[in-house]
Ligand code: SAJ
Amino acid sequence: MTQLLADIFYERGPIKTIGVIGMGYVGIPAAALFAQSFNMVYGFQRDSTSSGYKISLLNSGKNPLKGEEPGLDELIHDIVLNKKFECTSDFSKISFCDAVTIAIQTPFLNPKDLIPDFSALEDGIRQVGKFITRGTLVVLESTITPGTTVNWALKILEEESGLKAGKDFGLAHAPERVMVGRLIQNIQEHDRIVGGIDEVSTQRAMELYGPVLTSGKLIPMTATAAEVTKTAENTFRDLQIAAANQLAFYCEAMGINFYDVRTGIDSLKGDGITRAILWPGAGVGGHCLTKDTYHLERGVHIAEHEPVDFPVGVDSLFVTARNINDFMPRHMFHLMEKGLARAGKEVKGAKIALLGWAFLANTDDARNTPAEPFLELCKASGADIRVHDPWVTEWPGIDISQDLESVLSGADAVIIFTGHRMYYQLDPHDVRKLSGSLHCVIIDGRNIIDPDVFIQDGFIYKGIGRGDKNSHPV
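Kindly present the structure of this chain alone in the form predicted in complex with this ligand.
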C-alpha cells in the first residue's frame, strides 16, 4: 500500500526550509517574510547577465528592487545578518527544501497576440522538478491561465522528478496580489487564496502561508479555482471600467453629464445594495487588466469539463469589455477630430500636445499605455504630436518631454491622457497664450479640468462623459 501524501508530510514534520524561485518584485518580499517565520529560506536566481547581480546584492543584505518598499530593506538586512536567508544560483539546494514557491513572470510575447510567454516559468518549474524530493510542496504564485497547474505544471514536475503529484509531492497555486510600493503590506494584509491539486496539498500550503499573514485570512479552494479567482478579480475590474465607459458614451450622445449620473447611481446605498460604478477614462493600461481577461478566456477551454453554455455568436461579456476599453484612445481621437473641425482645422498638419504617457496617474509606469494607440492614430493622420509626462522620461521610439511649456507652445489641441497631479493646475490663460490659437482645443480624458473655465477663455472643450459641455457655443 503506497504511503499517503499526508503521512509523508507528517513524517517530514512541519515546514522548516523554504525555496523561492525568482528574485523579482514578488519573490523577494515573499522570501523575506518566509525567512521571518521559518528556519531557513533559499532565494533561487539564475546567474543571468540581466539579473545575476541580484545574488551578491541580496547576500550582502541589500534590496535590489527600485522604488520605495516600506519595511523591505530592513527585513532583507536582518534575515541575512541572522543567516536565515541565502540567495543562490545552485538549484540543487532545492533538495533541502520542504516547500518551494515559484514566482516567475508570464509576460505576453507581444501585446498584440495576447499569448503569454511561459518559457521562463517552464525553465523554473523544470529546475524545481529536477531537485524536489518526496514530501516537498510546490506552489505556483505567478498569474497563470486557469488549468495550468493541474494540466501543465504537474506533468513537467512529474517528468523531471520521476515522482507522482498528490502521492509523492504536493502541488498548489497561491496567486500573488502585490502592488509595487506596498509589497510587504500586501502579502501580510491581503487575504491569500490557496488552491491545492488535492485537499492534502491545500492543507500543506495553508501551513506555508498562514504564518506570514497579519490581518489577511487564508481562503482554501482547488488549484483551478485559485487560477480563476486571480484572473477573474482583474477581469471584473476591467468590466466595471468598461461599464462606466459605455455609460459615458450614452451621456455624451444624450447631452448630459456622466458625473451627475454617477453621483446619482452611487447614492443608492443600503444593505445588500452594491453599485460599484467606476470612472470612464482615456483608456485602460497596465500589466494586469490588459491581459488577465484573456488568461481567463483561454483557461475556460484548457480547464473545460464540458462545453460552455452561452448564446451563439455573441462575444463574451469580458472580451466585449476589453474591446470597449481598448476603443477609448480612438474615442479620444474622435473627440479631438470634432474639436479641431469646430476650429476649422483638420487633424492633418495640426500640432497636438499629448499630456501624460503613464497608464496610471502620478506614476512612471507606462506598460501597455493607452496613449500609444492614440499617438499612432495621430501620426497616421499626419498630425505633429509632442508628448509630455512629468514621470516617464523615456520610451522606446518616443520622445517624451518634461518641459510642459515647450510641448504646449503652438498647440492646436491639448489632450489630457493621464490624471497626473500637475495637470489639475493647468491655467487656461497660460495654455492659450502658449498655444497661440484663438480657439485652442482641449480634450479631457480624465475629468480633471473645469470645462467652464476653459470655455470662457475661448477654448473648444470636449471631455469624456461631458455631453452637457461638448457642444458648447464657441
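Given the form predicted in complex with this ligand above, I would also like to look at the protein as it appears in the form predicted alone.
Since only the chain itself is given, any partners or molecules it might have are not part of what comes next.
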C-alpha cells in the first residue's frame, strides 16, 4: 500500500507547484518562502467581505499584514515581480499543485465544552479534496485536536476526492511554530515537526519543508504525535506564564519586587538545573495559547486508548494555568480600582486611557486580546474608556485611535496593556499635563515604565508584580 504511494510520488517527480490555503499570519510568509525555493506557489483566499481585499494587495506585491515583519514586504514584492506567486479565490487551481498546505484558524467558541469550531477548516479541507489529484501531498498546518489528521480530516479528503489517503495521496501534519513579528525568521530557523499518516507521507512532507529551512532541522514523527507536540508546546508556555503571574500575585501581596525574585531564580545555573521563568503580564492573547490547552485536553478525552490516570476531582494543571491567565485582565481592573481609590475617585465616571489593543507588542495582531475583557469590565462599571493603538486601526464595535494625545487628554487613569515600543517613551510630565490631574493613576501591565520617575512626578503607580511600589506614598 505505502509502496504504491511511493511509486506515485516517484512518477510525479520533485515537488514543483505548491498551494497554500489561508492567507493569514501563517499562510502568507509560508507561501512567500515556498516561492523562493519552488517553481510556483498559489495562495488560496476566499473572496469574502472581510478578507477578500488581500487578493489584490498580494497580487500587486504588497503585504496586507500590518506591524513590524522583517523581510516580509521585500519577499512578497520579489516573488510577485518574478511571477512565482499568485493569490487567487479559484480553488480549482489546486489541481495544478504537487503539495497543498492548509493554515486556517481553529478556535473554540466555548472552551468549557471542549468543542472546537472547525467549520472554516472543514471548508478548506473540502475544497482541497474536490481538486487534488493522485500523487498530491496534503499537509495540515493548523493547530488541531490530536487525532484529527488520521480521522476526521482523512475521511473528508477521501469523501470529496474519491481517492484513498496513503494509497493515492499523501497526508501529514506539520504544525506552524511562528510568532507574529518574526514570521520569516521563525519559519526558517525553528525546527519543523513533520508527522505523516505513514512513512511515505512523512518523507514527502520533509521534501516540502526542507528547502525553506536555514538553521532549523526536520523532526519526523507520526501525525498524532505531531498534533500533541504542537498543542503541548503552547500549553507548556501558557503554564510557564501562569506560574510567573501567580508568583507576581504573591510578590504584590508581600510587598516585594517580582523582578528581583525572578533575577534571583534565574541566576541558579549548572548541570541538571532548569529554572526557566517567564514574565508576568496583563494577559495572554493570540490565537494559539488561548485555546491549544483545550485542544490537548479534548484530544485525550476522545482518544480510544487508556483513560488518563489522574487524581479524581482535581482540575488539570493546564486548565488551571489557563484560568490564571484569563484572570489577568480582571487583576488589571483591580489594580486600577485601588489606584483610583487612592486618588479619591471611583471607577464609575472615571476617564480611562487604555494603551494597546494588540495582544503582541509592535504588531496589529489583536486576536483574543486581553484588553477586550478589561474594556468590558470598565464599561460595566460605568467608566469612560478610550483606546489607543499605533498598529490596530479598527476592531468591531471598538473605536481605536492612533492619536495618543487625544486618548490621554483628561485621563484619570492610564492603563498600559501592550508593550508597544512607543509606550516605552512615555514622558511623565507630558502625560500628567495632558491628563490635567495632579495625581493621575498609571497601571503598568508590562513593566515598561520606571515607577520611580512617574511617582516622583505625582502619579499614583501600580504594576503587576511590583509589590515594592504599589503602596508608595502619595
